[in-house]
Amino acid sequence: MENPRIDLVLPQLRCPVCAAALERTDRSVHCAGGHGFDLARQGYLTLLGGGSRAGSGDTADMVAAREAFLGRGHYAPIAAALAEAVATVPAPDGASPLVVDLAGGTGYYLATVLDALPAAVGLDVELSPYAARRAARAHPRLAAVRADVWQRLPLATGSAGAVLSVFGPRNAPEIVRVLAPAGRLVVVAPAQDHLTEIIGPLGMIGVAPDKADRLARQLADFAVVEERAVRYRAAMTREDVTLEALMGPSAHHVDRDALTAAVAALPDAVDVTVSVTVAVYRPA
């Protein structure tokens, strides 16, 4: 097998087991430990450890959706602000600049990161095998590995430039472990607003009143280091609308018979509030 693009990363990469470094052969990943890890035929790897969360994570419908959803365009600006924060990232020394994504499903928002970026190369960590399989092909300078972001990233210390999590989790502490010196998080958080039109009469889970606290309390080693404000009106229609409520934690949660019934009494076309914050953030 001729380089694959898991090669691209393979440097960075760490054991999930022991957290000694990991070299290829042909079709599978070791350590000097022991330890080996397959690569899947659609080109991701996964590398769980114990304690990984290995059965759960976003289904093949949920993920389908937001592939589907996602290349209408309608969340292009929220990844065009996202490319531009991460630009402003000091470049390290050396090697190419690594830009990893937490739980970063289809690869969608890195690859717009990755085609601002020339130099950079592209980390999508991601529990559901589905998303990943869809992130290994998302770009040609971009890597897919199977884990779970609770746990400890398969990653060595100070190996990242750049952090991304749009609308996903952030383990505080293994991220501070990644980045480089210079490295930042970049943060993409729904504001009180996003989706305002569509959440109540589709039964969607709304962003929480609290969130903004909590995101502080979860980031409270970090400093902000600039945050922009994303906000415009999306034409969507039914379809649209639909593929919204299924490609997220909504998904869960919605009767479909009864998101059927709900999306038919809107209006053939609905401008839905896109509503988001863009944080840069530095270890404090």
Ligand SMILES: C[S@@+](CC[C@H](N)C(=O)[O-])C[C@H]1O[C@@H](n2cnc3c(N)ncnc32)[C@H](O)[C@@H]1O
The other form holds:
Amino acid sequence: MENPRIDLVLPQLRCPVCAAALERTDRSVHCAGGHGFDLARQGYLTLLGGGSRAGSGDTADMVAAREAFLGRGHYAPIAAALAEAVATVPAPDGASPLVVDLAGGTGYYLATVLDALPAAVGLDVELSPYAARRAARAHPRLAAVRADVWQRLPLATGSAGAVLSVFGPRNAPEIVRVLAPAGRLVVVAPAQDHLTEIIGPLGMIGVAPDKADRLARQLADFAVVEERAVRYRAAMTREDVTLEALMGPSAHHVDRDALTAAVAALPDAVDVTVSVTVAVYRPA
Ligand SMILES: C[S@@+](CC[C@H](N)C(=O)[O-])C[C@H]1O[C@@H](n2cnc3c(N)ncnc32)[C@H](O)[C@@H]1O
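Next, report the structure of the form predicted in complex with the ligand; the form predicted alone has already been given.
Whole complex next, starting from this chain.
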């Protein structure tokens, strides 16, 4: 098998069972301890070490909705702000900087970041096989690994120049461990008024009132380097807002018939508030 994208990040990857270095032979990857892992035909490497109780991530339908929604460009300003934030991250001497997107979904944001950092390589760590297979073909310098971010990350200590967390779960101690000494964590989190026009009418899960406090508690081992609010209104069609409802956690709660009825009651185009914070952190 010729130069799969996983080779870009193999030196930084570690066995999820014993944390040893990994080598690839054709479609399988193994460590000196005899643990082996398969490279899927779709290009992602599964590095699940057992002991994960996190389920299997987003479903095929959720991931398809996410890919379709992001492809419409409504969140492109968020991706651009993220790329700007990551561009300020120092690169390690002599090495290609590694940008790791935890729970990176389809690779949409990481691909934009890599476009702005021509020397960098990217790794999308995802639990959902449906997301991982899309991420594996999202960008020529992006590799995808299926792993659980709540477990020990299958990455060498100090290997990441930047870690991204966009609307995803965050495991602070592991982020601290994998960051390089000058590395940075960049977090995109929804603000209180994110999607405010459609949350109620579509029965979606809103942003928890204590979201900012929880984030601050979760990242108590980090100091904020810079923080920026990204807020704009996006003109969304009924189809756009349906995809928005089906691509996130609301998909587990929203009844499809009720959603169809609620969307039909909306005007043809809705101006929806997109409101997030993009924050850069360093380990304190
Ligand atoms: C709200 S989506 C965000 C995806 C991506 N960051 C984006 O904004 O497009 C959350 C993602 O986390 C993934 N996920 C959930 N639990 C996970 C876990 N324990 N480890 C890795 N990924 C996980 C889901 O499969 C899903 O793709």
